[in-house]
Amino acid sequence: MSTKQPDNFGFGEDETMLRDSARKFFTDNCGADKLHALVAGDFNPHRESECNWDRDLWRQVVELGWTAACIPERAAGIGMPRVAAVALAEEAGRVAFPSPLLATFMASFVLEACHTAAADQMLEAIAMGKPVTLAIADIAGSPEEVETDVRVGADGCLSGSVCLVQDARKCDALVVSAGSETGTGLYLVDLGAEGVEIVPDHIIDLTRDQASIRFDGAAAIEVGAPGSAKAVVEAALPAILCVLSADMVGAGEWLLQTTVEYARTRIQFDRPIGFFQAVKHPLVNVMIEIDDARSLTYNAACAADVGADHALRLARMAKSRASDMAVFSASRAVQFHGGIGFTWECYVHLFFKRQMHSQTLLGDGRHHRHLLAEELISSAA
């Protein structure tokens, strides 16, 4: 297979049609007013941790074939490139779509890299709409090893715990990294099985849920042999970082366009506030940062599609840039909406919180720049 990247990041007619149909679907079904009514009904900071999402919309997403889009044909999927998943993730981020879509994409990338019959069987289930998430807490950590507090017993059952599991209450199963005397492997666990406890976290992002998972003799299916976890995660990580970066790009675009529209209509000193340089120049900077992050994200996804050796390096660059952009776009949106920007009734807070969660998830910009610097210094030595 050639590792030369195609023009336009390999984003052809099929990918364009998929993106456009996703944009229309979200425009028709997931406006900001509907989103706020769905996830922000209770402003009490001491409320119980909630998991609000529209299961009917998820069923429609499955019927549209999004979960099957990037599943390989060997597992009854459509076999589209990873840039297609990136496009869907960007559109989902543009509306802060509460769903297990990103978590399922990430799990499918790991399962695809396993190349085992059990993994392919689960990929077929994902293509049919089964939501799956990852329980690999340090997936974006040091490339030296995939560490885990979960152990595999002699009977093949799991014990231990893992934290930072995304959208656990929206998913039916999870891929777990678990250790044994022969190394760390990957296992599939039904979230409804005996010996599995979901402990929800109280996070600021109202469009997602997060949890710790405790295993006490939970039955598991091996999808990656002991000792294979490091190689599998390393193969899947570029695509995982890309879809998360794309989500931040989409959310950043919503924040930018919403703030620009507000700057055109909000009058101060007899002029729209967008007239003043202190407003218009930072908004241009937000636009530039979004475009930078988008280009890096699609470039990294394309590199992963063609199997380039430097795909992970490019993906870390994309996640670094997207994380910094997420903070900047969110902070400018709140500031330029003025007093109302800090209120619960202003929809900006939904995207602000999603961006804050995303920028730290799987490592923030500083984390990935640190790993990039270590790689470049070691290669130059």
Second form
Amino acid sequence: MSTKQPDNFGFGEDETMLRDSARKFFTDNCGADKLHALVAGDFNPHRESECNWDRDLWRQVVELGWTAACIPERAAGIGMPRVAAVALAEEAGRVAFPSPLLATFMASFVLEACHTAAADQMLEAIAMGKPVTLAIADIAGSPEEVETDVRVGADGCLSGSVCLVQDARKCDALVVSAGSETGTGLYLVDLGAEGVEIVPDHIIDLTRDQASIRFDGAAAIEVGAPGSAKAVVEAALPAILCVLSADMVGAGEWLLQTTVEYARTRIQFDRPIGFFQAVKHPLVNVMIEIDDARSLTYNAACAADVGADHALRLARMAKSRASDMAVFSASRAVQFHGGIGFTWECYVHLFFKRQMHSQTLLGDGRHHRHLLAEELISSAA
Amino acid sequence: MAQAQHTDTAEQNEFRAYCREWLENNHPGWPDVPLPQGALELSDPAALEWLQGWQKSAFEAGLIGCDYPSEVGGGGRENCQLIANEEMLAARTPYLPNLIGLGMAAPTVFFHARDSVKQDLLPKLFSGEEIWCQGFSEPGAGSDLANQQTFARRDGDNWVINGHKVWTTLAHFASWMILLCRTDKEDKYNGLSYFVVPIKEALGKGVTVRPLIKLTGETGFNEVLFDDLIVPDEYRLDEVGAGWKVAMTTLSHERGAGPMVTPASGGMSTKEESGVSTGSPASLIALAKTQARGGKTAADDPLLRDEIVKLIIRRQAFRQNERRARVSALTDHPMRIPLQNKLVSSELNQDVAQLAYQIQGAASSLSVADERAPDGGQWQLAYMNSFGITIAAGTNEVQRNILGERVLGLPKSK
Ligand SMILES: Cc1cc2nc3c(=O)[nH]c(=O)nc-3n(C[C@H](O)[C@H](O)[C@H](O)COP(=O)(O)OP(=O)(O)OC[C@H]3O[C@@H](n4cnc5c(N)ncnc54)[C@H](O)[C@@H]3O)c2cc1C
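Compare with the form predicted alone: the form predicted in complex with the partner chain:
Then the entire complex follows, led off by the chain already shown.
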């Protein structure tokens, strides 16, 4: 099946308006200076694990309807296409927004693909602003093996543990894959419940939190029947990879523009350093990689929206290019800021660390290329 | 770049159906003489003549010059060249021989020549009857294009031209040249003027064309010497001293970033079944499957697989960038993607052909003359020729300067 994709990638008036209002909201509320004050108070490399975010801003985000935007109408959402979530994720990445937004998008894509009453009920809660995260990855971060160490007991309660859960301490609930005799299913757990312990990781990215979660007879609601997890996650994966890629695109653009601004104003040898081609040309290369990643991301999200068979393939392409771009944009930004770029003081490190975190999350560039090779090279005539 | 609609207009829809049907019945097939990989290397008059026949029939059918007004021989349509190009690409038609004429001379003449000149010259340009060439580069004016030394001296209603052009593609077949030259030695930029010059009729009388041999051993470009060539003033484009401005129209189209869409045919030099499409990752995969590697094939080598997939992704990104560039709501700066066009596509083609060397291993030492060369040695030839494109039309280093300066706003390197 080749489903025709619209020439505007599905960005109609509503999606564009949503994006523009998000950009304005972030410009008004989320300057890099404020972000630095919020998340970078403690520079000690051995500091306690932190979770710094602005709950009040999150409440405003909910009021603006962002969590409801892509929830289907059957679950009291607005029913916008996934490109709307991509647009919001890109804007959030542009300010390295510390929030459960990305995690909640990802969890909602999985819940939407469950098509069960229990899942739809949680989607309604998400539309109202409940932050929910997702645990489907193994320790290498690969979402291909939905098999986690969590088991469902005869009583329907969970035991075992999951790792690498994003923004766990900002969320109220968790969607987790868990196994039983009859196969791997998907379950919903209240993160404040009895028998649930959040064990925070010490991570480098200051704009996120991450944790392992231990279950010891934790009560859970089945949202996807045993045996369904693999198919459900696969259906949701294109959109999941796209919002993460979009975050990297946004952060990449901030790194590019900030570095360009610095290169225009920092004078050495009587000229702005952006005059020198050893600075100018790599910045152009960063721009090219961002544009590639951005177009691939929109295209993949649009393919997922129209239900194209190859949406996952396109999303892997987007994640691969975006991950490589993330590393490149981050490294050039630090390098071209010189000594100041190497300090805690300079805001660049906030985005640098977010990019380095995102690029390996849910599989780095090479991981996705490996899977693409299986599909594209092994099948080509 | 022309702003295309989000969905085809009624005119575009109808035109697309027409093109498709015409191409189904009128694909020209393939000539008895071999064609070089691209029009830049055309040197056999028989090959040229055959291709001119193809261009003429496509023009007469209305697939070339679609968006130009009918007074100058165009189709008088709106945003339809893109449609014709897509259909010709899908039909895998041969390339068009008059590529400098269609891509650079036509828009420049159209935007800057007087009406009588447009009406006179453009129809035969579109039909391919008259081949055009571009006289910009000189021994001392390459990347620094404004450093023109070829001089046009005014003599009543005429201009007398003396100078030396190099790398002039297709000058050996050309009837006309678009010429950038100096009319004032005091002012580097405002001292330039722009002419269209009938060179074929002046061969031996003020114009000498000498072939230059390319690194591949092929020819296709030349040096052109002017010795008191007399050109009437009506062939001047725009004002005296406005040559740089006119040249910008040429260059923006040359780099795929101008307002007129260049008529482009399928770009093929051989029938697909009998030839390899260098530049295409699919052909690269097919090649890899034929190359033995330790009991398996090159297509099983994990390092090569990673590189192949990287190129597939870049190709896909290029295509999606072209689509996104047409949606103004999704571009921050209108020239950001169009100005990447030639830079990105030429490096992509170069990297694809380079990877073919690694895939073939030592067999990549074989040339097109060796019958044991995988895919007829076309990859090696394509790799060598790919430098033509990373150098021509403003080198890719110059493209990076332009992007850094015009799009990112970094200080000028001049
Ligand atoms: C296949 C082919 C076909 C061509 N066809 C035509 C034609 O039909 N008509 C025509 O007029 N010309 C044509 N050209 C010429 C082409 O436009 C020039 O070769 C090109 O502009 C470069 O000029 P140059 O060769 O003098 O190199 P130079 O300008 O001397 O450049 C040499 C090297 O220095 C680098 N360099 C120069 N300046 C800078 C700078 N400011 N910053 C960074 N790096 C710099 C260049 O990128 C290049 O790597 C053709 C060239 C080729 C290869």
